[in-house]
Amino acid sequence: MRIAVSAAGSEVSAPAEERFGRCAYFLVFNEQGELQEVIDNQGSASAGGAGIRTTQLLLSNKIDVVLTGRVGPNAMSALSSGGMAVYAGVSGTVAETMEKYKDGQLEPLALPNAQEHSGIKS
């Protein structure tokens, strides 16, 4: 199992980040809570659509877990088609937030919990 965390930075140390489509990053964790990779999300820049490309890339890393904040009608859809299982309620920093989900402290998602383009900071 893979487990992608929403994070202002590419370390463990980084900020979780409670945006999903306009996270900078996602760091993938297996089942133990050993850090795997890091993923740049280049959907972050989207003018549109950052869900779904953010999404996107997850499918392509096959992922099976995203641990982020918020997630909009659009993104939580195609998450859902994609199989993958969305738990909400991160912070902290990333290692603060696999603790938090291996303690089964995080929240699962089934429906949005964000509006349309509520990533998008002015």
Given for the second form:
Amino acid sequence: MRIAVSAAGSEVSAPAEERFGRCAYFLVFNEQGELQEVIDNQGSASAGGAGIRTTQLLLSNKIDVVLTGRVGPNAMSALSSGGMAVYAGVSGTVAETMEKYKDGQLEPLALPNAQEHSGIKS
Amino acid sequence: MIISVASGKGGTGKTTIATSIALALASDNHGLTFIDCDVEEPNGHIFLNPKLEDAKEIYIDVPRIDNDICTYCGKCADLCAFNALLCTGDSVITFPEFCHGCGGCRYFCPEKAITSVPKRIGKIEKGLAEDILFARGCLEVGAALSPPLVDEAKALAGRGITVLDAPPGTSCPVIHTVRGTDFCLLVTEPTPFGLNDLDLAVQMVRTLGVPCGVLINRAHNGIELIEKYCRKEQLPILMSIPLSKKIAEAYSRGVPLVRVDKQWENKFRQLYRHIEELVANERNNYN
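Could you output the structure for the form predicted in complex with its partner chain, given that the previous block was the form predicted on its own?
Let us now look at the entire complex, which starts with that chain.
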């Protein structure tokens, strides 16, 4: 299983990023919480549909679980269609977020919890 | 003669100027056409009061995937610049609200698994405002695609004089409005914001190869700023309209500038003659 955490930087000590489609990086971990790789999120530069482009990128990287903050309606429908599980409520650093996920403290997300284009504003 | 009226900045007075040119010229030019290309927020009708008689629905072609043929190769999602398609490996999902209707996905699909379905993006309304042939594009709420609608509206330009009221800014719908016109009148206000956006608009218009000139609206303090810029860029200042409470009040009641005071009608006619000369000179330079 591959778990991707949206992040503002490429290190495990970097802040976890609330935005899904427009985060700078995804840090990919295995089930044991070991860092596997860092994905540079090129989808974040999209003029529109960043959440869809980002989902496509995660699909091609064979991600099963996404840990993030806010997911808009288009991104949510893309993620669900892609069969990825989404957990919201990231906070602190990427490492801290992974710990919380392993402890079962993150909320599974089934419905969008952000407005369309909200990633552009923050 | 097609004149586009643009401004890099919203709220500068484009519509006031565009409708005034149309009204000033309509009396001696039968069949003058006014087209409101600000399809997201058309407001030319407030000043021209047309009787709208005819409406045409405008559609673009968005993709439909035939799942029996599709091999989920992902080529369509890869090449879509607007992220309107997502390929998950066992399905392709479409997001029609992002689709610009370019047809690239359909064209490049190796399996010919993509057909098209029409999606309504808005309508073009036509009518008469006294002697003026009036048309406007109205973008559907929730649609994010003005350029095709602008092109449809522009196609209604008449053989005589046509005035196009452009949307604010310098983005795609403005470019679609200004491109191919004989002259672009750039409306600006004498503030640093106005100057900044005027400069962007000038660069856009020059890239499109359309001759242009400047009209300063709400001329008051700071006019030197624009004059200095225009000297440097060798842009003609064709007219300036003072900051005036009387004009502002008329505007707020939907009264066109040329109806405020007879002198404005003459000034706008002069403006048009000046534009005609500039366009003629431009053509001579190229021929």
